[in-house]
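The chain below stands alone, shown as structure tokens; this is the form predicted alone.
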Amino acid sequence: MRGLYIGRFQPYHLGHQAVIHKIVEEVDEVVIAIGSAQVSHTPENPFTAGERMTMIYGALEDLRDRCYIIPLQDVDRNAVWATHVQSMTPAFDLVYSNNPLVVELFAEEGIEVRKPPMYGRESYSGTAIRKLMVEGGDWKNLVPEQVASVIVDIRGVERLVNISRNDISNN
């Protein structure tokens, strides 16, 4: 049996990585979309497709042969984003989500959609993670070693920094 994970991974962290592991215990695959696969350089969505793909290849050096990684790029119309998405991805047999849009766009099609557990919400956050980056806080205990390697070798937190600036602080 082959299980469904989406997410923008940006980035991947602990939370996500807690999530793959108990996806693992109930499937033999996992297929791991990376949503928005087409944008970067934004403060909400700074990482590229191929070092979200670098950051999770790297984290799940022990499942890598259970594991699908797969850039998928949005489209803008969700009464065919579910099709959309069975179009570019290795086959599954259910997916794992809480967001609400998604599940409803999947039990549409009558794919089973489980909602996994939340770990550490609070902390394991992109948003809350991307804050601490910005703010020069203490983000690396947050993510995976080799998800923290990516981001230094690529200086993934000046450019996060950098795009986060609006017109008025760089005056």
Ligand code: ATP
Contents of the next structure:
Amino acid sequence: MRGLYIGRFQPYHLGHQAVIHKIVEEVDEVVIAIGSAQVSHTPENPFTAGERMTMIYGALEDLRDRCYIIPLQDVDRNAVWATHVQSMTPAFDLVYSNNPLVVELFAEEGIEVRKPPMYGRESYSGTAIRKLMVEGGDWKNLVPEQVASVIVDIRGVERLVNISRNDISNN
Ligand code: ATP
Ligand code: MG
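Having displayed the form predicted alone, please output the structure of the form predicted together with this ligand.
Expanding to the full complex; the earlier chain stays at the top.
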């Protein structure tokens, strides 16, 4: 049995990691699809697909040989999106998601969707973590240590701060 887990992973955090650990209890292999793969360097999507792959690969450790990490470009046509996903991934038997649109689009294709439990959603949230990064808060304890190292190596916080500035003043 193979399960699919889709996210933007901007960045990959401990909530995502807890979901993966839950999924591997239920299926043999997990396809981790990195959505909006073509988008980077924006306040909502600061990291490239390659950077996100590196973060996830590092965090998976001993689960690596049971996971595929696949970058997935957007197609801005919801009606054909589930087929697009299937065309870009190894075959999967079921999907794990809490995103209502993702649930709907796969359910309409007759694919089983399971909703993983939410883990510490107040803090384990991409939006909350990016906000902490911009504000100089403590984000490192909200992501796996390998993810924090990648973000430090690529000067990710500096990038996010820079691209979150506006061009109204000079600072
Ligand atoms: P953003 O705020 O940027 O949307 P996010 O934390 O929701 O970030 P996504 O990449 O959008 O991260 O999430 C991918 C999947 O993981 C979604 O199905 C989302 O519901 C789920 N998810 C996100 N955070 C958690 C969490 N803390 N526990 C369980 N599932 C989560
Ligand atoms: Mg989200």
